[in-house]
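The chain below stands alone and is given in structure tokens; this is the form predicted on its own.
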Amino acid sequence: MDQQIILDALFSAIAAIGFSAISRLPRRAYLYCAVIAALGHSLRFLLMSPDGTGMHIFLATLIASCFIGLLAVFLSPLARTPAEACFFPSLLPMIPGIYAYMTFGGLALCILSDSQEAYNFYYYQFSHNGFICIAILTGMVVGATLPVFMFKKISFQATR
């Protein structure tokens, strides 16, 4: 379990650095984005693990996104970048790619199905995975932006 958490944190940090570079952030912000992503993604991993709480991915993502938002608000003045610039690359490793993939796979198979039973099964897969994907993305947005609005004074210090 410890090794999985460390690998999860490492890969999230690497992805956040890559997304920071693509977003053209100043290099001084790369380390902060990496730390925020590693801690946030590891929190989600722990919340979802059977040894931890075994929480559903939506709720775990909402809590981890709020944690990422809090870290971004308090670390962005050190990086001298807006909090949004710090949490955006840190959130990207948590995008629910497998749910999006299964959503569109279910849609394609739904369209190509020959029987009513197959159509119903693939439509269920399409809608189930689509709702989870949209819920996770919504949780990421809400969770990360709430701290920015709650701590406006600190949040906008970096841009003054």
Second form
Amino acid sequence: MDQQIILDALFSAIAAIGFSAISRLPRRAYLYCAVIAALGHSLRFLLMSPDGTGMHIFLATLIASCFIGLLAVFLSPLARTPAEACFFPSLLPMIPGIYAYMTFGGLALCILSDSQEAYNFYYYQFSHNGFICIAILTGMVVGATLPVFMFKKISFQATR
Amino acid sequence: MMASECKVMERQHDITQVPSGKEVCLFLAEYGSWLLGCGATCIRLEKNMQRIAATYGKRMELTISPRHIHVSVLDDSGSDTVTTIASVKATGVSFNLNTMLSQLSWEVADRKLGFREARERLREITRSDSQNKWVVLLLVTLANASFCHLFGGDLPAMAVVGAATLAGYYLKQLLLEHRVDIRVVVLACAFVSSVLGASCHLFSLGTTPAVAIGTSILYLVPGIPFLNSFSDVLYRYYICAFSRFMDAVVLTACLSAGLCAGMALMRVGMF
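Please give the other form, namely the form predicted in complex with the partner chain, since only the form predicted on its own has been shown so far.
To see the whole picture, the full complex is given below, headed by that same chain.
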């Protein structure tokens, strides 16, 4: 399990650096984003792991996102970037990509299905994956944005 | 007189000279159009602009609509009011620009940067935001391959996702250089990446072909508009929040259409 956590942290950090480049972050902030992503994603991994607390993906994502938001607020003055610039690339490794993929696939096959049985199956796939996807996205956004809202003074003076 | 002395005198003159309401209004409109264009939240935009206006002894009222900002600058006495509307600059998301523009507002407020100097700094900042596109391409490729691992993909899936991302993101850079509409760009890139991402399925590489195709398009997810729209809701900028949310939804729909077309072409089943 230790090895899994280390690998999870490593790949999250690489993903965060790539997404820092896409969103044109100042280079000095790349390292901060990598650290925040590694810690945040490892926390979610631990929370969801059966050997850990075995928490549902929605709750685990909400808690990990809040942790990422807090880290971003308190590290952004060191990186001298806005807090949201620090948490965005760090949040991306938690995007529910596979759920989104299954949702759209379910929808497409639902439309193309030619029997009631097939339709019901694909509709279930569409709605089940879609609800989980929306819940996770909401949890991510709410969790990460609330610390910025709560610690306005630190967040808005990070570039001072 | 030495050139450095001339510069110091010029700066002192610049600091002591109070800019007119019209000058401040035009400066703020340009500043705001860049800041909103690079993906700043509405609350940051308003706070930064208020900070600059207050330093130059003015009051400011701001209306933010999805594609324009409407700035009114008032003298403290309220006798002189100037209003202007500026179109938001289509710069694409850039936290580097966002950071430098935010720093400029603090330089004006804390270091009492003169008005002329602030205008020059704004021009410099908007010209200096460049990136090495090959480095970005490499980092995005590695990032998406790492994503594949995080979603449970094996090594062949990671390699295929890396290749699909490399091709897709390169296409995105090319099309954006030719000023193609972003919705068309997202659709085309999702199609190309999903077709290449289906290689695992086609050639029976590894044991996680579904993860490969699902993660091959994740670099196109419009995360920043989604996050910014929620931030705007928190601070009650509902019109902007809705506009950003709709932008994100439209881009997600284009992404999905490209993905479905790619999967249909490759005859990849999902369940």
